[in-house]
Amino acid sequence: MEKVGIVGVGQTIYERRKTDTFAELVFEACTSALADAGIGIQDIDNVVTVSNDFWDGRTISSMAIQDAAGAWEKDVSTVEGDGIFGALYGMMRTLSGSFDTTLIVSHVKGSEGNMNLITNAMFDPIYQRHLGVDATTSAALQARAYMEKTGATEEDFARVSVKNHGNGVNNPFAQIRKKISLEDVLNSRKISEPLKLYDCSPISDGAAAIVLSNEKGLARFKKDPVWILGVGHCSDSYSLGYRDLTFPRALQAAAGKAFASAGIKNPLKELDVAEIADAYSYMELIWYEGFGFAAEGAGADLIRSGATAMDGALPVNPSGGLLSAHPVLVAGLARIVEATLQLRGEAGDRQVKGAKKALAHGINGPCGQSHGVFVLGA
C-alpha cells in the first residue's frame, strides 16, 4: 500500500465558553496546521471537515466554516462524527490517486449546547429518549456493569483521573490543567452513579486540523513525515441492549486490524506512547482491554501497576487526555495532533523521551460504539 504521511498539525487551545466564532476556530487550526507543514493553502488539494449539526445547532454545519477552511474552489467533503474517523476519510481520499494532499479539520463549540439534551437524543426516540438517558448516564450504567464483571472499584476509575489530570498540568492546550489527589476524586461530587465529577471529562470548545500527503506530494514539504503505520476501525451495535458493555469487541477488532497494518504483536512493548479516548475515567480500564494492553478483566491492574504513568512501560494520555479537555468531535483528531507531536519530539513538558511509534483512538456513539485507532511511527 501507498505510504500517507502527516506533515502538519494545529489545535486551539481548549476552553469553555470561547468567545472566537465557528469559522474563527477552524481558521485558527487550520492556518496553524498550514503554517506548521510550512506550506500555503494552495498546496492543498481537498479538504474535509467534521462537524455535527446537533452540536452547531444549524442544518449542514460544515457549509458555514468551509471558507475558513480555506475550500473554495478546492474539492471538498464532510463527515459527521469523531474527528479521528475524518482523518481516516482523508487517508483514504490521499491514497485514492486522486489527491496528493489533504487538510482535516474538526472544531466544535460544546459549551453553547445542551450536552444532555443534544446527547439525550442519540438514542432511540420511541423506546429510550423518554428515559432521560445520555452520554453520562449511559456512561455509568457501563462503569456499573464492568466493576460488576471485574471487581473495580471506584478507586481505581480516581487512578486514571489522578493521573490523566497530572499529566494534562503540562498541556498548554488543555482546559484542565490541575493536578488532583485520589480523595480529591472520591470526595467529589455524584454525577451519576458512579461516576463523580473528576470522573467525568469536561465541555470544551475549540478545533483541530492535521495536512495528509502521499509520497508524491511529499515533495512541497520541507518537514520529515509521521507516517502512518496502520488503521482500523469498528462498530458494534447501535442497541446497549445488544452489546457487552463491559468488553469493547469493536475497539479489540479495530485495533486488530491497525495492529496488524503496523506488524505490532505486544501493543504494551512495542508502542512508546498512546493518546486514548477516555470520555469517562473508567473508559481508559475497559479500552486497555480493547486494545490488548491488559487481559480481559484486568485493566484495574494495569492502572495500578503504573505501567501506564508517564513513567511506565506506556505512558498513556501524557496530553492530560480528554478529562482534562474534551472537544466533542474534535477529540480524536486532537489525539493525533498529540500523537504526531510526540514523535516529532516537540511536545514539551509531556513529551515522552524518545517516542518512535504512538497509537490515537477516538469514539463515537454512547458507550464506545464505535472505534478509530491510528498507529503513527517517527
Second form
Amino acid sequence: MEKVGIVGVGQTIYERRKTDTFAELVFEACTSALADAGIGIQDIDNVVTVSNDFWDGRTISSMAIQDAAGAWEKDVSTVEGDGIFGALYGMMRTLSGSFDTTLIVSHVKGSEGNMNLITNAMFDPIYQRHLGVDATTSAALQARAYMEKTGATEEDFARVSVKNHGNGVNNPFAQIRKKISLEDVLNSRKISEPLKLYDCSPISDGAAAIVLSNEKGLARFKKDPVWILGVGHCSDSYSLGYRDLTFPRALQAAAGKAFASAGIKNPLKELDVAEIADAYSYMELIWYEGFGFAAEGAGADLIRSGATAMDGALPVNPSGGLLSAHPVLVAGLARIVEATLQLRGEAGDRQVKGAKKALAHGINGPCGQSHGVFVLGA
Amino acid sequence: MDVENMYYHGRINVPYKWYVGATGSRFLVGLRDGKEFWGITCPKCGKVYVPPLKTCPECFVPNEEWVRLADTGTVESFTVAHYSNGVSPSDIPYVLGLIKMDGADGSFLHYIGDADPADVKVGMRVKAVFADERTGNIMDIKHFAPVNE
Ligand SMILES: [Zn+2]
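I've shown you the form predicted alone. Could you give me the structure of the form predicted together with the partner chain?
Every chain and every other molecule in the complex is listed next, the one we just looked at coming first.
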C-alpha cells in the first residue's frame, strides 16, 4: 500500500461555552494545522469536513463552515460522525490518486445544544426514542450489563476516571484539569446508575484538524511525517437490545485489521501510547478487551494492575481522554492529534518518553456501535 | 475590544409522520388490540425478534414466521436515572430496563415500574403492564412490573 503521512495537526482548547462561532473554531483548527505543517491553504488539494446537523442545529451543517475551512474552489466532501471516520475518509481520498494532500476538520459546540435530547434522537423512533433513552442512560445499561458479566465494579470504573483526570491535569487543551480521588468519583452525584457524575465525560466545545499527504505530496513539507501504519473500522448492529453490549466485536474486528497491517501481534507490549474513546469511564475497560490489551472479561484487572497508567506498560489516554474534554465528533480526530504529538515528542507534560507507536480510536453510535482505529508510527 | 456576548435562542420543531412498516404495524396492532406480544423469527439462525425486525441483522435475510410471545421476561440490565431530559419521565428517579422476553432473543427496552428502584435487580422476573387506553405505539405498554412466580 502507498503510504500516507500526517504532516500537520491543530486543535483548539476544549471548553464549555466557548466564545467562538462554529466558523471561528474551524478557522482556528485549520490555520493551526496548516501552520504546523508549514504550508498555506493553496497547498491543500481537497478538504473533508466533519459535522452533524443536530449538534449544529441546522441542516447541511457541513456546508456552512466551508469558507472557514478554506474550501472555496476546492473539492470538498463531508462526513457525519466521529472525526476518526473523517480521517479515514481523508486517507482514502489521499490514496485515491486524485489528491496528494487532504485537510480534515471537525467541530462541535456541545454547550449550545442539549446533549441528552440530541443523543435521544439517535435511537429508533418507533420503539425506543419515545422512552427518552439517550447517550447516558444507554451507556448506563451497557455498564450494568458489563458489570454483571465480568464482575467489574463501580470502583473499577472510578479507577479509569481517576487515572484520566489525573492525566488531564497535564494537558493544556483539556477542559477539566483537576486531580480527583476514588472517593470523589464514588461520592459524586448519581446520574444514571451505576454511572455517577465523574464517570461521565463533560460537554465540550472545540475543533481539531489534521493534514494528510501521500508520498508524492511530501515534497511540500519540511517536517518528517508521522505515518499511518494501520487502519481498521467496523460497525456492529444498530438496535439497542439486539447487540451484545458486553463485548465489542466491532472493535475487535477493527483493531484486528489495524494491528495486522501495522505488524502488531501483542498490542499491550508493542504499542507505546494509546488514546481511546472513554466517553464514560467503564467504556475504557470494555475497549481494553476489544483491543486485546486484556482478555475478554478481564478489563478491570488491567486498570487495577496499573499497566495503563502513565508509568505503566501502555499509558492509555495521557491527554486525559474524553473524560477531561469531550467535544463530540471532534473526539476521534483529537485522539489522532494527541497521538501525533506523542510520536513527535511534542506532547509537553503529558509526553510518554520515546513513544514510537501510537494508537488512536474513535466511536460512533449508541454504546460504541462503530469503531475506527489508527496505528501511527514515527 | 470588549463587547457583550450576545446569544440567539432558537428551537427546531419539525413534525414527522414515520410509517412503521408492515412488520412494525402488525406488532403495534397486536399490542393495541389484544395486549399481545408478537415476535418474528429468522429462518436462518432461528432468533426471535421483539420488537420485530423486517430482516435479521446477523444473517441478512428477511424474517418470516410470526410467533406469539408471553408478556413476561427477565431483566438483563437496568439503570436508575436521576434526571429527565424532557422526553423521559419527569418523575425521577425512574428505571429503564433491557428485558429479555420469554421465548425471544435479544432484549426489549422499556421502563420498569411498580417497584422501588433500589429493589430492581438483574435476573428479576417482570411482566408487562398495559395502558388502559391504547393507541398503537410503544406507550401502550406502561412499563414492566416485578412478578413473583
Ligand atoms: Zn438470523
